[in-house]
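One chain is shown next in structure tokens, namely the form predicted on its own.
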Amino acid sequence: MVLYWTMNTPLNKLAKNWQNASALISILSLSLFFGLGAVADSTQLEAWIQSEARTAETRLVQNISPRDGLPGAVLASPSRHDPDYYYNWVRDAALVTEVFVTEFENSKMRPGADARHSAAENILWDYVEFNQTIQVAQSLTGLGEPKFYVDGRPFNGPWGRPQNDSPALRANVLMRFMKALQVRGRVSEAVDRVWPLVLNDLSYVSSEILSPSFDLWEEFKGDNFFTLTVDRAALLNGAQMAQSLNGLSKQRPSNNEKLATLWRIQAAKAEGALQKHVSQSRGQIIENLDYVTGSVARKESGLDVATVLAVIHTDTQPYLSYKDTILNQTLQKQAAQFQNLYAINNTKLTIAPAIGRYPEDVYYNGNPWFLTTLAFAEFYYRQGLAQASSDSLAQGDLYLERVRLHTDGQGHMSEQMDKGSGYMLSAADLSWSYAAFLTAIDARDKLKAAIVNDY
């Protein structure tokens, strides 16, 4: 890839001393006769994705329990200006914590015998304990309160809340550790150091599963497909690991079962507003309805990929298949938008696009974002393995590579690309970014092996 690393200088950074978009996109063009329509290749994309998942670790960990904050608290990022993101967002850190439980469950060798086995088994528990804190701390909005100092203060400045879907993602990474340590032999750990804040979590879930929230990107408060999304499921997993307790934990197993009733009642619940955002009409998914207040109170094209997100983050209980016609419809015209809209996509590099939030956005003037890019190569990788696809692994090393493009030569993954330059931009070294990468890889092995095995 000849022209992607010039005397080892990024193309993204090379991009920031011309003065304007169409140059660099002539740029891109001529590229194409030195190599990089080749931008594809196994060899070159297979030697990133290792050099790069050492770094996005690394930046994680660093993102980890920072020196002056306690032990378990998540940064969204080191940023502290333009924008301020030093804080511990309750989704993020979820969101990133899915990393480490992956690592912890993937780990065959005994707790202990192997370094990072261990290392991540540290983390957890960590973020058991500062989530111990928060979880009583007074806030505005009790467990729907979105972000906290990484002392573990709550912050009470204005903001967009609360935001429902948090309690819900906290409580389904808590969980999966549950059945990671249950796994082990350790279910009295499980149960009397990580139940009871499941407990609380899905408490708050099941009593607020059809009130008004904030989305995901804290703008519009009303009804939205990602918090719907995430609640239902996490209510069904808590119902399935209530009954699996069987008298185990301090409850009495009636309570158990009672808590596990009403958790799928609540969840059918979740089911029947979640048909609402599901447009036969129109043929795709419409993230929000029911505008109730916030900075963005209509997206006219009703597409975001806070969509692709709900489906990749609940995996194990899918509301709707990766089959599903109406969700990749929406997925295909979500790609078609953000094609026509960045001037980084219109370019006749052999790679998919970058991939914003949604196509209304103004924030920081409305760019791609690497963890909604990463999130359709997610999706396809998730969507090849019902499939043993090797068509869809195909797919999503498209997007793959278009991360890898604006990725600079150091592995660091901001929020945001300039839609003009491909610049980084916004917050640098998004935890989120790179945990969106690593689990994004993870279900890529996991289907590379799926199509050896298949054949």
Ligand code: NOJ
Second form
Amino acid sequence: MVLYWTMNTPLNKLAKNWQNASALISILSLSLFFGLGAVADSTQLEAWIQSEARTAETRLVQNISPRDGLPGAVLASPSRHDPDYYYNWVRDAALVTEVFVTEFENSKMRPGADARHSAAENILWDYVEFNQTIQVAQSLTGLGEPKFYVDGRPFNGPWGRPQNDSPALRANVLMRFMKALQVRGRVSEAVDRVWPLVLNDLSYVSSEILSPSFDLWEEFKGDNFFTLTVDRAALLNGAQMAQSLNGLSKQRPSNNEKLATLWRIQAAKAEGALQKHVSQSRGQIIENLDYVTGSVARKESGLDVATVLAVIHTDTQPYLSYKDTILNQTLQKQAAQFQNLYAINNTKLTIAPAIGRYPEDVYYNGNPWFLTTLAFAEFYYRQGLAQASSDSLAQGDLYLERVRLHTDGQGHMSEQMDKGSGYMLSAADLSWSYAAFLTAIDARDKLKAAIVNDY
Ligand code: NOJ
Ligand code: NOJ
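Switch from the form predicted on its own to the form predicted together with 1-deoxynojirimycin (NOJ) and print that structure.
Now the full complex is given, and it begins with the chain already shown.
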């Protein structure tokens, strides 16, 4: 592993790390000499995961509640130009918040984690408060509006809007927070402070369920597997939540029942539309259909890692199971395409390929991304969790090794890595990259625990 890393590391980076690198090479040659290569590999991955987790969390927290913004605003990235990501994207913020809900949920099981628990909880309440502000801001598309300045004002410039995955992702993470509060006997906080935001989002999602929307990449307005999948999950989570709150919420119980019924009907409509994306004849999922407008009109392959992201972010209400044949074929086809497309994958490395968004991508010339490569890792960890399989752990780790290879010595992760050199590219310290790493390793930890308990 180390040997390959030095071989594929761009020269100036290597020069910078030369002392480390040569030290590592001598350790490696020693361990090879003694036949310990394999052992060294997995220990190094584990060690990297530990240190990267601390780095990722620190940098993620630095992107939250920036000094010039309101508490709870989440910067997509601190980068202010090339590209300008100095905004709170509703989607990115919701996916980042998954990390802190997970920490809040896990803390009960991990005694001694109290400081982290309350830090996570503070971030969650700030998130609630900031989103309360932006939900009622006068924006061009209301709750479908994709991004806001960190002071809570909507961004009204030209942009791909609406993006109807965003309110669903926010509702989903807020409902996870509500559940965690409920489990801790804090039902009234959940109902009084969080549920009103969820009601707003779900009433929007429910009424817009079949309306064309810009996709998560903000390029294709039409009918998107990702958007439909997360919207469906939000409506079904909402229906369950509404029923569980019967008699507790300020609304009359019958209202909750009516909402649950309506949301289930709308979710079924989403399922009808989703079926069209599952192509038996092509043996794959087609992410985008029925183009209306946008900068990307056609993707010949139909392949897009948005599909994988849809699956890992709707675990609680799966539309397709992790074992689904067409879904698994889709991942294989995607990996094969990216394997051929990017020079950095064209090596003798025994690790998985770096993964991009979709093969036809031209943004920054079309490169692999951290969050999509991490989504592959997380998919396999979660597949393993669903089936208690250790093969999936190994498969996921091959993608994590790929991410390790392109992460720099300080543990930074930007948005992309150059397809030719492997260097980081585009928005620096992208919050979503760190969040994708942290949720992937949380799934990995849980899978490892499940494997130990099983055997
Ligand atoms: C910015 C979007 O965020 C990105 O996803 C897209 O590829 C480019 N604009 C080009 O449309
Ligand atoms: C561009 C990505 O395509 C989009 O998904 C993301 O929300 C923004 N960048 C902000 O990170």
